[in-house]
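In structure tokens, one chain follows: the form predicted alone.
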Amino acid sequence: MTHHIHRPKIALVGSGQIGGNLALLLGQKQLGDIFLLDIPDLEGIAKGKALDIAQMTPIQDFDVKLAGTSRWEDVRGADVVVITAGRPRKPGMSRDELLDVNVKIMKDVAANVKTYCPDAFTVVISNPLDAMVYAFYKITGFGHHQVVGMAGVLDSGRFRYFVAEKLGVSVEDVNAFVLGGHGDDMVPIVPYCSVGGIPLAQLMKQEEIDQIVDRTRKAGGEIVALYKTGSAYYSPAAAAVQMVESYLRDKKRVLPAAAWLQGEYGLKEMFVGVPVIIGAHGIERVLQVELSAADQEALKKSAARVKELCGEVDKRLA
């Protein structure tokens, strides 16, 4: 009697802080076998983190295999690829200044993913986010259902946390989503933020809401300034795990993510944060919601910035 039970294979490209936390969180949820992949110079880090987490599996009772490698051959046929490769931000550095160095890295990564993992659902986390996922998509020629950028889940999580903290309520009861590019002009959509189903505007003064919107936009920078050596890593990893889980378990979660737009919200030929449904077919649908004139305008402004960055990427890929 031979029947093959397939355990998903997850390749994490980049074994830095986000990569390590991804391995831990994906492992704890037992979502699949995990490969941490990095350049030969950092292979020891990838192998060390994999071994360290593997030695924790008997203690925490999770049964997954973990391995570290610098060989793309080892991740051949991965079901999911999460890309964190690239330099993190340093204090005073904008996400855009990372563009040059990270496009070079993405060229190499994308070519390898195309060769070794052509069917993988791919989540890009590298910054500047919207430009990096665009670069990956352009280089691989993958279907737009199988490529997505992680930013909206993280930005919404930050917004939800700040709201819950201010109101003294459980984070579980705060719903929110943030649209637009993953930069300082992202667009938290306040009319769709609710607390236990109650619109936020009924529970908080406008000026308090404005403060939270502002803090959400700058939340990444707030952490960069505190760490001084890099950027956030626990929350971005958790946000990507939520997306990967929705794909592997066909949960069809409604999540904000950077998806390829073809006219939705009046935007075309770019990746930008919008609400999507993630299921077994990847990005199964982009949900179009009605926006106030002000939010529509803010989204347009954010998208214009993304378009500019995509132009920069095109120059570097030419």
The other form holds:
Amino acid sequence: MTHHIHRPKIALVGSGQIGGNLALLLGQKQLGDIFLLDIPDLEGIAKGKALDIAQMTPIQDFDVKLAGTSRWEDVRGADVVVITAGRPRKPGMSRDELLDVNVKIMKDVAANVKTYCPDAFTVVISNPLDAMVYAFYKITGFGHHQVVGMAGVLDSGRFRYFVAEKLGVSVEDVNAFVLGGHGDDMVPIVPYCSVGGIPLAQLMKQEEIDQIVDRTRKAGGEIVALYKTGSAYYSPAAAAVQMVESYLRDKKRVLPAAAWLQGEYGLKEMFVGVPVIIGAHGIERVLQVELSAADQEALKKSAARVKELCGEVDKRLA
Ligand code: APR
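Condition change, the form predicted alone to the form predicted in complex with ligand APR:
Every component of the complex follows; first up is the chain already shown.
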């Protein structure tokens, strides 16, 4: 008998709305055994969600183990860590306004991930996204292939949905890329949006495209305004699952994500949404694509805002 067969271990830090949906979706895809972690006061939520989903495994035929905990020891050696620890937005709040409280949380979380899961591929979801993934990277000192922020897959998913809805076509046939920071100045790259391979501009009037770009930028806020008690959770969870799957199954998917930049797109020493390849080595490559002058300018502007927030993070980590 061989004894080297390894079931991937996935640690979900934060067992709130996104954490619970991550457990469900990762479980249904049988990507690994799942550990929901939360603070001691909410250990019951972590354990309850794990047990609830475990009890659906025989019904839906997915063979994974699920557990809830507040002890980092239990997630020791995780292969993948997904971080949603932090406060979500409330109506009228920007993602940036979460910085103070969420950096404090990230200090605790990142130190623990560093100690207990030093080899994990880590996906950060907590907002303000680009600043939180930066804080995580700075605190852990992890390799840049190992750390990524989830935003672009979600923002592109929103864009794709709006286009498909408007044109009355399958969402499967709509391709899109949204780059830049995960804020209202994100940059949907319209020339690379296509429907069944046909450039979007051939199928839609500029005015309609502009409306979709605008709605995409504000899509997170649209949901916050509806929920009133928090922010989106199904779609962010699904977006992170796509990234985790590409890593664990070495799919090498081309996805927009917040990656550490070292001069690509003229940007340096920050995480900003760009097209990357995710495979068994983590962030295997940052793809540099040609951008129009207007898109370049918009990306620069979005990145400048991210840089400012990283400065705020640096002050809080000093
Ligand atoms: N360690 C572990 N878990 C923590 C910690 C910590 N130090 N601090 C907070 N948490 C947990 C909270 O107890 C809560 O259960 O993180 C969870 C966050 O869950 P929700 O409040 O339901 O928020 P959610 O909707 O999942 O969003 C989480 O992702 O999209 C972003 O803006 C959003 O920053 C927010 C994050």
